[in-house]
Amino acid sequence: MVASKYHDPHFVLRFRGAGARGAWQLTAVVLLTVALGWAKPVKIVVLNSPSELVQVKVMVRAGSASDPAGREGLAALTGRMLLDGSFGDPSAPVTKDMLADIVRPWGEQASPSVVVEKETSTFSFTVPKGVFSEYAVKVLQPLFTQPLFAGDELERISKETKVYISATLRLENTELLGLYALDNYIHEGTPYGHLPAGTISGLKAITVEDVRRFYKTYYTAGNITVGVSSGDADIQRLIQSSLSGLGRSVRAKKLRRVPPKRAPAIKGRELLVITQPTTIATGIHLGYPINVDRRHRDYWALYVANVALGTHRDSFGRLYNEIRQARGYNYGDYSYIEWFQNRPFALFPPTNTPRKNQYFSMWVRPAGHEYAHHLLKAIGWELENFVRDGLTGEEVELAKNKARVLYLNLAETSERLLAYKLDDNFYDQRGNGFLDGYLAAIDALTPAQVNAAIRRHLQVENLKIVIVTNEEWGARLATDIAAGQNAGGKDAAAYDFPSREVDDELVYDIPEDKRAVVEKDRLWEAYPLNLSAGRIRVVSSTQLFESARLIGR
């Protein structure tokens, strides 16, 4: 239900006209509302950026890890309902198209998208300056301010959301399943245990009227940090008076608050076999909880320390060489110390995904279904070996100076600048954020401080494993892995060692660049798991994601 204030007609038809006139009352009627108390304002970021075209992004404090149990999904819909939903006057609606239409001269990225997160939904455009007070009447405010949330568009919505989850999920993509099936894993019991698009049955349950009870509780000036690409007064205040109708226009009644929890902690090993029936290789993922995040004393020294161990899509990364580069198993092979959305598809960490409860994990890809035994007591060895012996001195250097190539990387371009000021205000990293410190604190790093980090914060004894492999390969793994037989790598033949006959009988010779490898090869086969069968869940990935619990209803 909307509130009539808002559908006052001679409300409605001030914010019809738009450029300078429209924003020019826009901005009088707000600050009259803000001097008498009527509204809070929004909390601004800056980054002062000479660009004419002015990238704006609006972060809301709320994301997944607030939906209401039975509701999974409640926070992503909420995200897509203000950009398709429809907005602005209920007699004349601005539908998703006619969103389109008016968006469309002023380029790609002035269609306002979304990105909904464990604990942020953050709705990013970009607009060219001198059109931004239009862009404001005819978009910004309305859109905020007035949302309709059209039935017919959740429908929708939930419709394809669903079948996201039930076939490109379940079936298809591989190395997104085996990435969100681990974050579900280890958080499972916790809000952040269920995807942020959901689940089937929670999104079954979502009504219209559940859309509205997010906006009004979540969608509010306290709540809500806006990060502009311009230190234009006057684009500030237009943004501040755009928004502060945020949640009145709207009558619904407010949801309990659900406060973020840390996944629970670990007791030895635990392995979940994912059976995809079309997979044709198998992934590899293994995490705990950590308590470091950007904010913790020990946050840069463990980031030297995981580039030196797995850079993301990157040849440098100690994993990569050993399991790719000296043996050719497979494409990518990564550790990570903060969640990274989307990474089959990115090559540097998206921005705005920030999570207060973090987990170390490694992440082995494509690899062959026959290798997957031998893969896994791999990562497992080169992990306890990296914990118990650190970086030597050298190794250090090293990594740091990739981590300072990373930068110039994640600082390259505007749009992540002002991302990341959006992510500092997050973590509460006042006056000293992730890029503004970054150098800095490379350079002050010491070879006793990264392995301390990695004494303190890495570990192989409480794991929590996922495999994702195929119907014909899940079982025979399960019990491979239990017995700790058949874990055998690469052999001489498939090395392509050179070979001769002796006595009828092919002999191969180990080159002799190649000793070190055969030799790590036996140390990793006889690696030991320790995971019995009691330990080992063997699952079809369509029993996934159903509600929020990770297997089954």
Given for the second form:
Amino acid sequence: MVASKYHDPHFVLRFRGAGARGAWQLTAVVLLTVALGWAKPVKIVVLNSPSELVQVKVMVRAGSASDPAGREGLAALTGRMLLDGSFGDPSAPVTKDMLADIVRPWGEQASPSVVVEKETSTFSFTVPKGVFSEYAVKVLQPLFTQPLFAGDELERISKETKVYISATLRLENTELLGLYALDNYIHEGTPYGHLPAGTISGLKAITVEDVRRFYKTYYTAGNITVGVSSGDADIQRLIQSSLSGLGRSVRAKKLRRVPPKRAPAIKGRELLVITQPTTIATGIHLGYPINVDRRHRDYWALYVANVALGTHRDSFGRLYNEIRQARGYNYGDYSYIEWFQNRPFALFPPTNTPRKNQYFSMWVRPAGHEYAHHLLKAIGWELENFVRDGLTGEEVELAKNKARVLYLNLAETSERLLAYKLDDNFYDQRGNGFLDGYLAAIDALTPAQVNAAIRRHLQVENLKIVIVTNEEWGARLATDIAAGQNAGGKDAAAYDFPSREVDDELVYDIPEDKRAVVEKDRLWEAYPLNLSAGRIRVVSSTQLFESARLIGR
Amino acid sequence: MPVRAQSVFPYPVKKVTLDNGLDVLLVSMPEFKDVLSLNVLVLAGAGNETEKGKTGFAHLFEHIMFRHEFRGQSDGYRKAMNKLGAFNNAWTWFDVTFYHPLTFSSNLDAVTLASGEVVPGLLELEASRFTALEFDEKIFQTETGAVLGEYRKNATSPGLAMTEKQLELAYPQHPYGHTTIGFFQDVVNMSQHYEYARWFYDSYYRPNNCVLVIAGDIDVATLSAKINTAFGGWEYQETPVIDVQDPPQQAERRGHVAWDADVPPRVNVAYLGPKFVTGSKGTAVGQILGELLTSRSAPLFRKLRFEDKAVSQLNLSATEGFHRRLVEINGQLYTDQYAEGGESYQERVIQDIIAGFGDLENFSSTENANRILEMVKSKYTYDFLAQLNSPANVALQLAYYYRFERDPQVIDKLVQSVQDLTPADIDHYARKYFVDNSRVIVTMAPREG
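Swap state to the form predicted in complex with its partner chain from the form predicted alone:
So here's everything in the complex, that chain up top.
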């Protein structure tokens, strides 16, 4: 069904319709440039879908980890500038308004979009098959090979991005703030250590010339992989010819071979408390780097272990069951073995955000401030016991069963199938990609393998922790946690256990089916966090994302 | 002369109505091998919450439905679903609550596990919770904590407060006047209203008030009988009629939210649109308003975002409802311009948005009006087609629109009604609905001092 190969750029096109003349001109160009040795073919990954809508994804192997120091945000701005900064003949440029009008009749998804992550910039668009040649001539070819990078657009996009960082992220979303803060915290001092969107100071410094340089370095044929959801050879050839004008860059090729610096090892536990003015609840995040990605021999065992511990947005995982289901503290509690962008909103992991450097993380969605200390202890206790005891054979079978069903969601649409093909290419998983091998890999796992993976890769001693709360509770939590004291959660009154008066005092009777809950509460309450005052920092959210440094300028 | 659109909905739909009034729609999609999407749409949402102090119960009930004591066992439904293996989720909106588990087709009927244990199939599990839900007060109270957590996680953004203010202004009496999650204090107090929750379930979770949609790799020929066995015992009962009317609005209404963080100010300009009627001109125009007003090709969007650079975001929302819902445009202003221009800058953006709505009154006189409308129609059709890309999405789209007139051909009819639009229809809609006395405006700015 799916072919993944280099395509020969020598071809004969057989297109009809409005774009046929332009398509022929493209053909002539690519034949000439290839013959003269100027062009290099782009790699094309194919999903053979019968749909009349052709999906195309163009993955550039450069993202925010390639931002130069002091120019954080350059990869993201370059991606946006390709879309909005005009393209084509400088004397008659196709502006962003004209682009919108060109693609309008073909549906919202015909308008190209871009997602910039740490190591990739991925452009996506969907085009009706019948107009593909017209699209290639009017959009695909000039957008990627003749960008104009209009300066006033850079100013606008940069300003909008600064609003996103300084307001949306810092002040309006407790969950995103915590998740991105943890991401930066874990990768502090490395090329992964700033937002893909950039930093406030980086965005201020970026010039059009920086954007041009980034484009010339990384938007090259050898640094691009295209995914297309059509087995039509003419369409694949047309893509090839459209991108034949991309240059070559020896530098990009060399850079790709050097994976970004890994996150520094964490020694002991560290806590960053972030205060946000209007939050009415406290969120908790923790994590540490792991040396497991999709090619690692323990990947699937760890994947199933994580399903058991904290399946995202699902009632299956242990964290969810203990914290939300049994005690009603919050909306959900999950764990991850891979970067999962957009967690507060997405039900399933977004594709085309691959990373070579991964980390394990846990997430407690916002709960009442007064329970935050207790819940931090709770997830520490849960992780420690998960590592020590592992999973029973029955638990592994249930988790495998759950993992099998998740496949239905991950492979739900042709858009996802195609996107995973590109991610497979990123991870060098040729022939047996993530979805290709998913079900067989899950089926083959034994409890011993899952437990061995837990012991090898999960631990609780060395963690970076982020708490997002308000100012009053930020100071209080830092003090309480540093004091190392016990911290209780809901008491009998909060659980609303039956009560009776004995000698003018209320005595609560713990229902039989709640005894286990109460007993575990006591264990959580006493769990030592081992966080001295020197390992705790309290900062305002407005101090984050300013520069490549974790805090401040 | 309008062109007859080809069928957009790519699959035949088999409709069966059980004796108890439950409508069943079956969509065979065999190319999605072993995929089963089983969906129940309940015609109850925030718009059914008419008692003061008891908002958010339709949404709470969505949560409670996952706590069903299957076969008398505490948390029995969830445990059985986990053994079976299914992605299981749901959502609630103003008129509907939608449950959409996804699993393998082979899990429709009982499954024998490797251990020899027999786990009930998805059909039995879903029938059990819809026809005979069991939950105790303790579970109910615990789940109210999860709902409170859901409210809290969204409360940092001023968007929620603005929406609450806007709905209160637009619907002083009607239950559309509060958000789906409910007012904060009502959510805090939910745990005290166990009896009301039970009443809500008994009143609205009735077969004649629900639609069952099954899509995927299914055997349509044999499924009807199985469904009848599973759901046939669910008892028919008339559901309460919501007969609350707001007094006619006499003039524009305005509200303001003062926010305790230095966020960019915002404006929200809304009008009461028509209620949803498949095939009507008003509903058809409502489908393309976003394209005409806030797409990248729309004059209003280009003016505010790109030419004047007055807003960093501009979005339109026009959702479908049994009752008249709001057509609204939200704009996010720039902090630095607000520091200089203050409320006059905010007011200028509001007036520009009002003018943008008003310009549609003369849409037919716009240069190339016919060509623009044809492009918009083309885009709308492709967008619809793109959404019908999986059993779950096909079931969702079908159920979402089917609920209005209970017509299995609804999607083709809706798309055709858009294809039939003329520029004059846009003029007519704008003149009728974008009028001063149906306008509601909410502004937000950081609290001074």
